[in-house]
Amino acid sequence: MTRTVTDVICPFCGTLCDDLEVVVSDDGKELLEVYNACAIGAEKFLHSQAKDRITRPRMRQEDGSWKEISYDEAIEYTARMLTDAKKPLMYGWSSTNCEAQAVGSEIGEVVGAVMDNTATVCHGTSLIAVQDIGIPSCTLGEVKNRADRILFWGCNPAHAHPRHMSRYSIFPRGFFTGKGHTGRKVIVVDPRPTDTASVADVHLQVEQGRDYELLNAFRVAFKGEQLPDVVAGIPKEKIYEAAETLKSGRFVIIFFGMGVTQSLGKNHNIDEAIAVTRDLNEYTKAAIMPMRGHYNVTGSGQVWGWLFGFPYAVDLSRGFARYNPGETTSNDLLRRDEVDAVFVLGSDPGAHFPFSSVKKIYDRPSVAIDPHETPTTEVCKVHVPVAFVGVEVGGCAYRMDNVPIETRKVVEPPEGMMTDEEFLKHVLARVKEIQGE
């Protein structure tokens, strides 16, 4: 006998699709089928059943081999590492629930760590821009029900957020968008001919790194003022035409990704994109939203916002929260040799940081908390496998539009395996014991 768990939340990307159906065995120990998920989301569920999954902590030996250790030994190593360090870096926090993020934040406060999340290498510049001038945004539900002009700038949801277009932005029929995709106009701005661009009505193939110029040109075009013949590789006629398409809509939504946040101009690009949105509101209703990647990177920013007042790069080493991106961000600290221990949870800097930073992680006392084997687990001294959040344990996560959603547990974790939150609570208790000795 089997049973089907409905309305399951997908813990892959910031879209947090909430309509999955998962078939599990009657005893709740085996996950059999996943319906409605994209290929990446389904694989995340099914990977929890992998026969070669690592289920016990392990410590790297001097000869490079791994030795299995107990959870108690892993807790002791982690607590000692954090208390012995003068300035530990606690990085990641984007693929776990808000409950674990809260416990981890308390540990960071007790040991005087620098707390940073994956926004440091993706949408940190967006957060800076929002702090500069605010952001006129909305929910994905409003996009589905109202938006008839969709602008994707520097992002490719066809690959990075596979169900975004079918659930919210292009194809669904909403309350005021009953014609689905035939009632919407889609514009893509991207230097590459992506799969998202292939379904757009207009593709503006901007020159690499010249997003700021094109954004500024849109503001000029909205007012009907003169433009040069070509801006950022785009003929002015196309810019005027795209500007009129946006102005003629009833509801415009601008989605932007790392093609804008990490290209030349960085947070100033987002300043200008928000200004474009503000200008559009003189003609119609318009909103803008970052395409967040990890499924709960938004949640880590929310939790730290409540606790410390800053969404990432929070330096607690002086006993109070400091925030100065460029100084207190992970790569800058690693490359300047300013941290002496590294703790990673819910992220894979080994795959995404520059080699010079990864080498610094390898050279220091380090712990990686992750259900998977990743490049990060291979360079850290200790790897602690934990239960999959959203599959084997529930908890709160924030969708890319800042809507909190409760993820569901659908299957039991392997016997004896801890969750992120349980492991962190044990570490916190042990840290307090050591500091009281």
Contents of the next structure:
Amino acid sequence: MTRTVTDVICPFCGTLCDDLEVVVSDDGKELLEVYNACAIGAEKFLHSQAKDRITRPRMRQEDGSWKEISYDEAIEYTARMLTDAKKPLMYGWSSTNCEAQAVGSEIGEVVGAVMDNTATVCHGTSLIAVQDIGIPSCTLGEVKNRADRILFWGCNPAHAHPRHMSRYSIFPRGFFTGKGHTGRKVIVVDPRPTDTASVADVHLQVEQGRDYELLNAFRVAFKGEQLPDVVAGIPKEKIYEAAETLKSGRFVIIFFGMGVTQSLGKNHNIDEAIAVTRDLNEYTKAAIMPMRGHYNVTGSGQVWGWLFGFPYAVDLSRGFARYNPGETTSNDLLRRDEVDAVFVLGSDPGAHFPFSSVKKIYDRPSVAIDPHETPTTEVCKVHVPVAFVGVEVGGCAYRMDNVPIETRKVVEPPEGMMTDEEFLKHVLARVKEIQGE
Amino acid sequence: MAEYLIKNGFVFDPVLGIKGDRVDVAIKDGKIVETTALSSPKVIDAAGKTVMAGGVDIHAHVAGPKVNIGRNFRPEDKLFGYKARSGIERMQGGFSVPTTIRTGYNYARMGYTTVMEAAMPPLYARHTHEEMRDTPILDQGAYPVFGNNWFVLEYLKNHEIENAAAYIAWLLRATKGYAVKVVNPGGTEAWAWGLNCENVHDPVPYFDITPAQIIKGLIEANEYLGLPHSMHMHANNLGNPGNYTTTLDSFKLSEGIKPNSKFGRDQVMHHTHVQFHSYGGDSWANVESKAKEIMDYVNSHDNLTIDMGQVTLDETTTMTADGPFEHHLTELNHLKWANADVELETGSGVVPYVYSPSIKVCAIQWAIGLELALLAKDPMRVFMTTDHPNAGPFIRYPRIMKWLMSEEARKQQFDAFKHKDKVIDATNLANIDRELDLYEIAQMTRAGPAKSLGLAHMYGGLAPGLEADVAVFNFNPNEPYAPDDIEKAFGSAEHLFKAGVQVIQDREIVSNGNKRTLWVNAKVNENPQVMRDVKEKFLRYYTVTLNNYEVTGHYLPNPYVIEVDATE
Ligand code: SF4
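Alongside the form predicted on its own that was just displayed, please also present the structure of the form predicted together with its partner chain.
So here's everything in the complex, that chain up top.
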């Protein structure tokens, strides 16, 4: 016998689909099938079932081999590492629940750590732009129910957020959008001919690194002012035409991704994209939204927002919270040798950081908390496997539009396995003990 | 639990009618008791000091999505103001939008123990509850917003009060909400298309209903349910010259409706931050105070309570579910603008704002707020707020007390205005010599709001049986004082008890208290039509499933449920 769990939340990408159905064995120990998820989402669930999964903490030995240790030993190592360090980096926090983020934040406060999340290599630039100019945005349901002009800028949801287009942006039929995709005009701005571009009405193949110019040209075009014949590789006629398409919409939404946040111009690109959105509100209704990657990177920014007042790159090492991206961001700290221990949870910097940063992690006392074996666990001194959030334990996660959803536990974790939150609570208690000694 | 006896203080308590007499206050098992009920209490010497119940804030934006937008998009709000961790206090930062930890501590320092979050977007209820959970000491509840909700618009278009009530009961339960909040009824839905509803008869696009129908219908549904609090209103046309007529039109919609509530309130509408709704003139050049017209109405209508929304002349962060207003504001001041429209439910906007004493309009706004309170005949129906952080941060309450209690303090402020004469011309304040006393202050900050909230059985006074929320301030009302002494004394409580736990001792935070989250569970008759509508809207228009909508469990670690039975 099996049973089906409905309304399951996918803990993979910022789309945070909550309509999955998961078939589990009667004893709740085995996960058999996943319905409604995209391929990457389904893979995440099925991966938790790997028979060769590591279920106990391990410590790296002199000869490079792993030795299994107990959770107690892992807690002790972690607590000592964090208290001994002058300025530890506690990085990641994007693939875990808000409860774990909150406990981790308290640890960071007590030991004086720098807290940083994956926005540091992703949408951190967007967060800076929002601090410059604000952000007119909305929930994804507003897009589904109202939007008739969809602009994807430097993002490729067909691959990175596979169900985004069907659930929210291009295809769904909403209250005022009964015609579905036939009632919408889709524009893609991307130097690459992506799969997303192939379903668009218009693909503006901007020259690499020229996003700022093109965004600026849109603002000129809205006002009907003169443009040069070609801007950023796009003939001016096409720009005027696209600008007119946006202005004539009832509800415009701009989605943007790492193609603009991490290319030349960085936060200035996003400043300009938000200015485009502001301008459009003079003519019609318009909103803009970052396509957040990890399923709960948004949540870590929220938790730190209410606890410290900053969404990422929060330096607690002076006893109070400081925020200065460029100085308090992970890669800058690592490469300047400013942190002396590294704690990673809910991310894989080993795969995403530049090699020079990864080498610094390798050189330092380091702990990786992760259900998987990853490039990060390969360079850390201790690896603590934990239960999968959203599969083996629930907890809160924030979708890319900041909507909080409680993820579900669908199967039991392997016997004796801790969750992120449990492990962190033990570390916090131990840290306080050590400091009291 | 420890027993306490607060001895010899000058007590101000509208519930017992004590006006500064020396009375002892006894605390046992978290409640106020008769002094005879104590066996071996810890004695607190309050001789020469003022003793009041814990303050109750009926309207502040302290938790939830737009508050956090305000924090995250204003790093400058944290400059120079950070407080390091020490003792049991965690790190605290932020001025106009403080972190949750600072919110709890700063309210406690002013002797406040209960704070209502004024606008909770239902879809973001979890977020609001997470922040309240992480706000120490205070008892809190949150008001879900209803005035632009599609269910409400559709039911009230046909005046289906029973269905609207059933939906309200369902949504209060799903979001663990406390009261029915209405913000710019219809206008925020219109804003989803970039439009607005500017008066109570301006129809809502597509939905074929007017703000007047929404307001009246929600009052009726609120009374149908008999909820603890009345409908809580932020009218259309906020912040615009000449808007006082819209405000009066909105007030009038409550006429003839009687409260139906077992919770002891007398009003059917609470109108919030009335300062922003009391403007005459037809442009910013000739804007003037209409506080007198507004207060004439309020004073002669018992079924209405209001709060001030006092401008404090600070740099602050405005935030409201009134989306079109915030867009209007960013076009006026050209500062950064965040907007967050919420599917089927509501919207919101956030814009920083500088209330400068050198700007005529800001000074006029300052005067209007004070006029409202000083023209109040019944301080039990007019409450002190800043609509935190919209007109100013809540930490300025002691300063507002000073302005209300001292004509001299008001004169000093007038003298500091760049356009003093023009401000005096456009307002009535300079001609008002009333100085409120501490008893009236206790009405406006404790007993009054508690009663309006339907929480007079818990908060707002020092009668035996009430929650032992007690503040002791280093202020001797019988000795001469300078205006600034008021601000100083009431900004830093000497002692504070929350539900019988001493959370402040000798001005030090000594406990994080035992915070509770209040919500209202209204039982209604089964209503298959509403449940069908709910299912269908979730299936077709929401982007979360119905089964993932309700807030439960760890979001409210210490809930306090108020049961209401509307099945008869
Ligand atoms: S789109 Fe994202 S959240 Fe949805 S199923 Fe795929 S990976 Fe999961």
